[in-house]
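This document starts with one chain, in the form predicted on its own, laid out as structure tokens.
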Amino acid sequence: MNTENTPTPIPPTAPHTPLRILVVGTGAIGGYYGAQLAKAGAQVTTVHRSDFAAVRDQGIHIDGLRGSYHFRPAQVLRRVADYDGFPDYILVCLKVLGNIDTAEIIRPAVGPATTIVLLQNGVEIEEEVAKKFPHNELLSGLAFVCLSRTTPGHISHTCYGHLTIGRYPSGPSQAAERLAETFEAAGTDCPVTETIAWERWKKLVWNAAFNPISVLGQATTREILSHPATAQLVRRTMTEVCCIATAAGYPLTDAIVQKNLDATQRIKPYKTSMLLDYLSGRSMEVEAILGNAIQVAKRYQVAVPCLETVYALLSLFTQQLATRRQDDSLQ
């Protein structure tokens, strides 16, 4: 994406008003946030898909580190359409699989000043959105939690909660910057970058160990490091990541492996988002945490037999999961 000749959009709301914030994908990362942003006195409306009327009717409650608290969207939508006018920023929190067409699904609520925040996984993500709306600021963002959504309208929240924002691909953003600050007011610590791509591929030694090896292992996170064979699959693969990373001009050492088990290790015991997904029966996000990672690796003739042998495994799952879905909805 070219940006030399694309201005940085001034925040379309004044200091003085409220952000207007429309989340979508609102599972436990986009409810999670969107109540933050709400704290902070935010115009947040979320759309639901199945917790729609949940939604509608209690608002979202969140057990969290600092108490139980309630949660009550300015508006619950079923669509983007329903959205009235144009948000200042569109908070897109839905899983990055091949079925779901980010773009189109925003479009409707994508005026000429909003901000596109994609708060999702995984490595070489943007592009896509970067393409469809050329003329709109694309901030890129990470979240470092410990989430699940338990039923309906439910989330808990056991560990972190700071997040990453930076202007995709790099540089500057007067419109990071507000949000980040909204964030902070809060309290849920916002820094902002100016090379997202590399704070992607430092989250993505973590993502792409855990989540793939908690699947295969039906393991918690605890469980996964307790026992030497996981616990080294984990610290080998995570060093494969490092030397993806590192071909593709985003150097990482072997320090960051060492940092991510120990900080692993000092949380509670963690079922993955990715355990979760197929726990539940959902789709899991294989490509954009593992597949994109092995197409940079072979870009850059890197070799990475771990990487590759729990993708492998981890596919056969998801084409399991597809079929048993297929199977009944024939029933």
Given for the second form:
Protein chains: 2
Amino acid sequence: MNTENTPTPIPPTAPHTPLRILVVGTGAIGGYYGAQLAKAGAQVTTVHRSDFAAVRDQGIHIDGLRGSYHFRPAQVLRRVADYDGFPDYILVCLKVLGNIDTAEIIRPAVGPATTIVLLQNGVEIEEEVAKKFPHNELLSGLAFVCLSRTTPGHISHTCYGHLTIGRYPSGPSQAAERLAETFEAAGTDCPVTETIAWERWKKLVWNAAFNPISVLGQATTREILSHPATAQLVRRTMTEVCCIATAAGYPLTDAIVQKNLDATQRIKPYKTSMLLDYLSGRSMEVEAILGNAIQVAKRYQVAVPCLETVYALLSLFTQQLATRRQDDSLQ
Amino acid sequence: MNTENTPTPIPPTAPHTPLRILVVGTGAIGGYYGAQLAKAGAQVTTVHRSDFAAVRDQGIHIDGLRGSYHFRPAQVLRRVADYDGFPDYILVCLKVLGNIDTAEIIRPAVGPATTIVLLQNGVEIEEEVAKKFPHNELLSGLAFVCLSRTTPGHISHTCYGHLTIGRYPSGPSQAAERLAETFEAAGTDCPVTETIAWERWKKLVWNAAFNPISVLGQATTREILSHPATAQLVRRTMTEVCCIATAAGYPLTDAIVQKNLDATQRIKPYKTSMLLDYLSGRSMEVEAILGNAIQVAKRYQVAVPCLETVYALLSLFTQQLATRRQDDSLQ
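Form predicted together with a further copy of the same chain, following the form predicted on its own:
Next comes the full complex, and the chain you just saw is listed first.
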């Protein structure tokens, strides 16, 4: 763990100065949580790649659990470097993929007092950013939410919505408290934790099981659980994640496995984010969700045959998919 | 094991009477080996479902390793019951699927002196037929061949071609010797074994690894082996099959795993039969190739996490595929 991360104290803000937020990677997650912060009075700017024109012209429409609402960012940018000055917070909602260098993408907008918030999937995803910005406060966050980007500038919100944030790698954080208060003011539960790495492992229990199985089986959560062999596989995979986490110093017991299974039975049939990515032809976060966990298992010599099998198959599948898409684009 | 299988002695045949063969399930395997027996002078009748009209009108064209050749069956039938009398041998080349009752399909043509030959994939596939025809000689056979049915009545033969046959469950067999001589006369190697069940496990080492991985990864043998994580998965799955076989009384060591890997590296990139079935929208032999082996593992309490994971994913995948195809056909 990085224990040398010594954050610069947050400078006091005048009571009526709105928080300046820059959302980088404004897909469903970035659009939704950016909108929440704007609701609470923050000045939220968004950076887009594919949806730039749609959002510049029409803002972001969210078809929410409690009716629809519309979010018009303070500014809509194509590039991080176009941001004027430095924001109080950079909310990083980029996917965690091998070919994305998060630190270099956000660098132009990271000022001396900017807090970086990684609202991303997976485990052990923070170290690179922590190393490159050793003097900035680094928060790590988890979103518990069912969202999908239906068309450019349109997001559908179907369940949950809360966040957990905390200082990376651990400990208290004033910057986290302030951001959490803003989310809470918009009605989004956002507990602050002093053990965010542990929370990442807890969330991975669900993600490492349902995401890859949903893609390889082309199935919803309901379909996965209604098939006895895959229901058993889900349980085993979750148990393996608990074993890795426990070995790495974040104890998780079978109780969390049962809790995850029960909760999934209760929600509507759900397409995982990885399945939605696959169905839309987008890249999948195979390394952040499976590869990193398997690396930790190797480090602590934990046997994870189910995770390794699922990982091997999904890696092959995504590689073949990329080859076919490349072939198609060359024709 | 069934040790009560007391075969009726084969009645002597006049030297110039051709063997009467009925091929049931005339896909690539049935068409190819039926043609071999006909080459050696046997009177070969074929039963077809989908390719009946094409084969009745034009016979079977085989694009072979040593040039093309043409096989015109003695008779081309739609149903087993249309066969006149009883053949010396029924060569069963049907797929092993849960909804196919092989014994009932062949029953109309099983005479008192008919030898039944199951030329099919998987392990533990013979018991049902053995029980229903306790007084007939039952042979079990394995085909080591790369074939594909390209269009109705056309078969492409790309590598190998030998068979292994033997009495089920074990022991010597005059009927096996006579059939083997006929194959050998046509240039097809056909050793007779007294331990066919053991041979089935040996063949399963390759089949249980490459077939499901090729479908889940949508990949050829070469692509599977060039990806380190799946190359390791192939090795592990093969090792698990060896452990089951050994526990069941058919010792297999790691040497066979290495031999299979080396041989696969040497052949051209190959689409497994299960992948070809998937790509053509045909049913896959998931139970014969994986489900039965896992049942044996449970019986002997052998841990097979990789096989179970692959089996669970493939079962879910095939179930989802069937649902989607049904939905498509209803639209």
